[in-house]
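Next up is one chain by itself, shown in structure tokens, the form predicted on its own.
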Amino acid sequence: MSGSSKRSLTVGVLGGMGPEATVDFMARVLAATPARVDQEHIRMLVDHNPGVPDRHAAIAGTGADIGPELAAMARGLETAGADFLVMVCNTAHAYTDAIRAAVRIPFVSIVDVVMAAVAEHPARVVGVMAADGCLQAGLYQQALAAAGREPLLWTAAEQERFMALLWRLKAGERGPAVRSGLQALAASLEFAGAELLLAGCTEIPLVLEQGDTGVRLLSSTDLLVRHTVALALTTSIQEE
């Protein structure tokens, strides 16, 4: 006897940069997705590629293009049954055009997610913490400047103090003086004027929280965990 049934939608994941911000995403879709039992869950498949290249240098002029290599991550998860794709890295989100055109299933910017956010919030001012290479895109100055919000930015000299943290926590350090030290760069955008806060980079929830700025973070994981747990769950397929 046949029949039929429903299944949430697959997502498929562009991963590995860095890696633990890639486990990290994962695992707060797990618990972000109201599942009783293993096959309420989201299947996820994941291209986990710590061998794409340094995404800073590549947007600096100085390192290998990217684009190909995310374009063939991207048609690899297409090719493996994902119905969207999402990329758990702000910073590669430059090649977002790459991305869409290698692949006809929809690829889901985090910049979108967190603009759809940032105009829920009153904020005229956004601090935004971010990596070298997402800032020299311009991805979320522009995005911010289009919604008629001002974006903030660190010093030059926080900026650089703000890299050697990513690079510690890349390397795996999560002790009191990584957290401290992206407590006081949050905080120098607070005292510069900040209203709101945008945790541009996926490795800063590894360590910072809410309660730890004294104006409301949002957190580019946690946006994107949350639009992908939705949009999986409430569109499905049928199946025979």
Second form
Number of protein chains: 2
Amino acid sequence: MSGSSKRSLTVGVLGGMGPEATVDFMARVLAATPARVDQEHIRMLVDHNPGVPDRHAAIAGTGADIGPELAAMARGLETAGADFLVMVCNTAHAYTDAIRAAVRIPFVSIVDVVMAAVAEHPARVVGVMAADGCLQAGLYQQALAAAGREPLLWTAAEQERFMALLWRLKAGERGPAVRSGLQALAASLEFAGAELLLAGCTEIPLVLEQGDTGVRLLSSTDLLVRHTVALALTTSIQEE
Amino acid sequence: MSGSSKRSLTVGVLGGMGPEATVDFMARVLAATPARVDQEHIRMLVDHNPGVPDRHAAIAGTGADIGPELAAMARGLETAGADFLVMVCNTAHAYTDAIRAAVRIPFVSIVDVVMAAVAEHPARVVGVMAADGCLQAGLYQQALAAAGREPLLWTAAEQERFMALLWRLKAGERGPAVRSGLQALAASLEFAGAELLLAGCTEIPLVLEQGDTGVRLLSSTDLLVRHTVALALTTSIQEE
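Next up, the form predicted together with another copy of the chain, please; the one we just looked at was the form predicted on its own.
What follows is the whole complex; the chain from before opens it.
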């Protein structure tokens, strides 16, 4: 670009985990950006890499370590010109340290963004809707406990039902069966005492929205979208 | 990645022109990929750069030359690991030479992909629905003439109406007014004798679909999607 101009920050997106969740994130970023013309939108460098091996197997120790691959993606986005990084997958945040160690630019954790929203809500018992790997890594249980909240999880049978729905979502299913299945699982956490629900998996908002649940549902996707847009637009760089 | 594995090709996407069209392209790539799990999807490196200055002004000579910026985006995607490039904007294809000169990997032109589909259709008169810059650069008029087809364009007043609808689309409008406006403009080309219509602007399929027109409508977006998926999946690389 020539001439002196102010530009918003460029967002680097570690994506493809899963594919639909990344495209959904991007669409929500566009919708959340107050732009009337193309040029007022945010630049996003996206590594849409669905080939990252199964996160749940990696965390369980039965699959390959994906830390090096996520670190390489982060470095690639930094080299390409990203000013800060986000990752559209809660479970993969188990590798936050590996990502942060690989780059000099900030990595905005979805867990931190969600916890900032939790802090504004008085709920003591918080229902965590998340995938196996995310729970096994303890991402939200530890953060909630540190914040003086009580994390509430599904029973083993319910968790298994969630994972089955998640695989159907990833296979492209969007019908009422998947939605009502998720609604039932959300209701079960409410009946067990959850005063607030976390959609701690970026596939959940593909079918489940606020209004489908009896208590407030915090969407990790939407919270990351809002934080990303705010950060990119409020911090601008003066160019030559 | 460790171990010997076959992988599909990585697609580099010059995007953000406009933002909605790029996200629409990505969503259509996912839908067109025969995948049941994340890992069967295609890797896309996306430079979603809505800041590229106005293409129409650049082509008209009243705005900055955007060739260098598109070339830099292409080089960045090549460096990041793309095996081939596509660009989700017909008008910006006026800079195809600048992009091809900047990289060693193939750049798949949307115009070539559309013309391959035209070749399979017997139409003599082809209605071109495209934006000002695309027409001023003569991209489809020259390609159609070279293929022995007769390009049919809107009147100046109709072209102005199309551009007004395009800006409304870019501003996020998706209502029936925009759709019926585009339907009327498509019908006008049909009445004037078009036996085939080209949606030669990636914003058009955001609201106008086959079924909205009386004659066959070739969507440049969908044709690029199909070609991209086929190329990425049929050509695979053996990795160490």
